[in-house]
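This document opens with one chain alone, in structure tokens, the form predicted alone.
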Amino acid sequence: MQTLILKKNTEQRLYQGHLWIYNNDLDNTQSPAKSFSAGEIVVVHTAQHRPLGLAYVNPRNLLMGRLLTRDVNVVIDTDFFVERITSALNLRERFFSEPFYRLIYSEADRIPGLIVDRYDDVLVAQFNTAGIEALRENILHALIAVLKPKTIILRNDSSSREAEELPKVVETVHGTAPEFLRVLENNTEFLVPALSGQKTGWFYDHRDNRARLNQFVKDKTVLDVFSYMGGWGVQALKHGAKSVLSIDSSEAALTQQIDNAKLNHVADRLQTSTADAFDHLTELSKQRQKFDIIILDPPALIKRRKDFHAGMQAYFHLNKMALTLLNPQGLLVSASCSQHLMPGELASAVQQIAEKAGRPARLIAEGHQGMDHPVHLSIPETQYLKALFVAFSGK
């Protein structure tokens, strides 16, 4: 293995437990970036030539290296991943009685660049970096050895692969893909298409937040914005909501949401609208419609730091429009999966909107990603999900 030598005083982040190496951390005189190939495993040394661990690299990316282990004597093979996957599985089995969860959450489970979601005996994975792509066969063999799945599907169509200059592809690499993946969450059953839909098919990260909302929905009218296949709305109906109006730009997602509502015998109380969320909220406001509970769960509106201002304005606008549709004693669930938006910033936005509207607002609960998306305490980037439960009063 080649040696990657860091600049002086750049190793502290790694000593503190972080796993990332940026290309400007590299001593390009002693170990020039052009000497490495994408996906290569290297020994990382400090400027004083002290070994730090083994990492894989991709010199074509600003985030050029991710540490796999601090032990330079470890062999990165199938057995290495068997140990890591077993550790991740043991953690999930402590908290989940049913096999529906995120099994591998990248850096937090010590396999940076890998995502694996479990749908009983079907695994859906994303290999998001050149280094993980190079180790694909070892990882697949390890997944089969530990979990013995019927099927493994690779949803390698994420934007992360673009930065790594990897092709986008969806393929079944083990067994035969079913038409639908089955999900059990909070006593509600869902079917999601196995080879289409967003990301790995389902968003397990909001499981606990949806469970919290389910406590408050009985006999309430609910507006579910960016509703996808009904994770929030169908569960609300299953737990006694009077009605749900779901808005999403994807007709296919809403068609599947209707099927999921039928599966749970609640379709008679569901309405759907295929529309741009911002446009439809404006139309509902013109119609003077009101709802007891409004759920805002948009995709990431701030994908990069340079998009912060524009994304923040979008969050302001979205929450402001929602407030015009909320009944005097209503509940707003305002969520964000934007890594670059801090929880306090989202709360501040909602507070400012409430203040301008003259609507007293109280934060009654604050939610985060579920236990199958653990946060690596040395890597703040692994904590991304926010969910504010805000109770409003009349003017």
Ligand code: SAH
Given for the second form:
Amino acid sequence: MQTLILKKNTEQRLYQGHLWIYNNDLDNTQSPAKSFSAGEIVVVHTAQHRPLGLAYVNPRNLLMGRLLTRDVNVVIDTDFFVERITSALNLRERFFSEPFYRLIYSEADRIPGLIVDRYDDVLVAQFNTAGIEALRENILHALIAVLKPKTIILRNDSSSREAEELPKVVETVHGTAPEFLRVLENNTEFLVPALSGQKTGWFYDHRDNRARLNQFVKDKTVLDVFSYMGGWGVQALKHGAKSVLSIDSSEAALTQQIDNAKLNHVADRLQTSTADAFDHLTELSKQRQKFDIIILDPPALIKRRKDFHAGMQAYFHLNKMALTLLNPQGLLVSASCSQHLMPGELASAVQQIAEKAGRPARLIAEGHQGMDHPVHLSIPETQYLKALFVAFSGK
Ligand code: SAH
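Pass me the form predicted in complex with the ligand as well; I've looked at the form predicted alone already.
Every chain and every other molecule in the complex is listed next, the one we just looked at coming first.
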């Protein structure tokens, strides 16, 4: 194995439990980035030549390396992943009674670059780095040994693969893919097209936030913006909402949402609109429509730090429009999955909008990503999801 030597004082982050090595952390004279190949496993040394751990690297990415272990004597093989996957599974089994969850959340489960979502006996995985792609056979064998799944689907079409210069492919590598993935969440059943859903098919991360909202929806009119296949809206109907209007730009997602509503016998109270959310909210506002509950769950509007300003404007705009559509005693659920947006920043945006509108806002609850997306306390980047429950009480 080649040795990667760090610059002085860059090891601190790794000693504190972080797993990332950036391109400019390298001692470029002793171990130039270009001497490594994509996906290679290396021994990491501090500037004082103390062995620090094993990492995989990709010189093409600025985030060049991710530590796999602090033990330089470990062999990275199938058994290594059997241990890590078993540990991740044990954590899930402590908190979930049904086999529907994110099984492997990358760095937080100490398998950097790997996502695996579990849909009972179907696993859907994303190999997001060249390093984890190079270990694919070991990982697949380990997943089969630990979980004995019927099917493993690879949704290797994520945008993070671009930074690693990996091709985008969707393939079934074990068993045969069913037409639909079945999800059970908060007493509601969903079907998701197995090979063509967004990301791995389902957004498990909002489960607890949806459960919280389900408590307040009885007899309420609900607007579900960026609704995908009905994660929030169909559950709200199942829990007694009077009506739901769902907006999404994806016609396929809304068609499936209607089928999911039928599956739960609530389709008569669902309306869907295939549209750009920004345009459609403006239109609803012109029509002076009002709702008791509005959910804003957009895709990440700040994908990279340099998009912060433009993304922030979009959050402002969305929340402002939502407020014009909210009944005086309404509830706004304002979510963001942008890792670069801090919870306080989203709250402050909502606060400013509410004050300007003369409608003082009260934060009644603050939700995060669910327990199957644990936050690694040494890696702040593993925390990304926010869901603010903001109540208004009329003038
Ligand atoms: N709320 C969903 C997840 C949302 S993912 C759930 O709980 O499962 C983001 C969704 O926004 C996707 O379904 C995508 O199709 C949709 N989307 C992206 N850009 C959009 C836009 N400009 N207008 C409307 N929908 C959009």
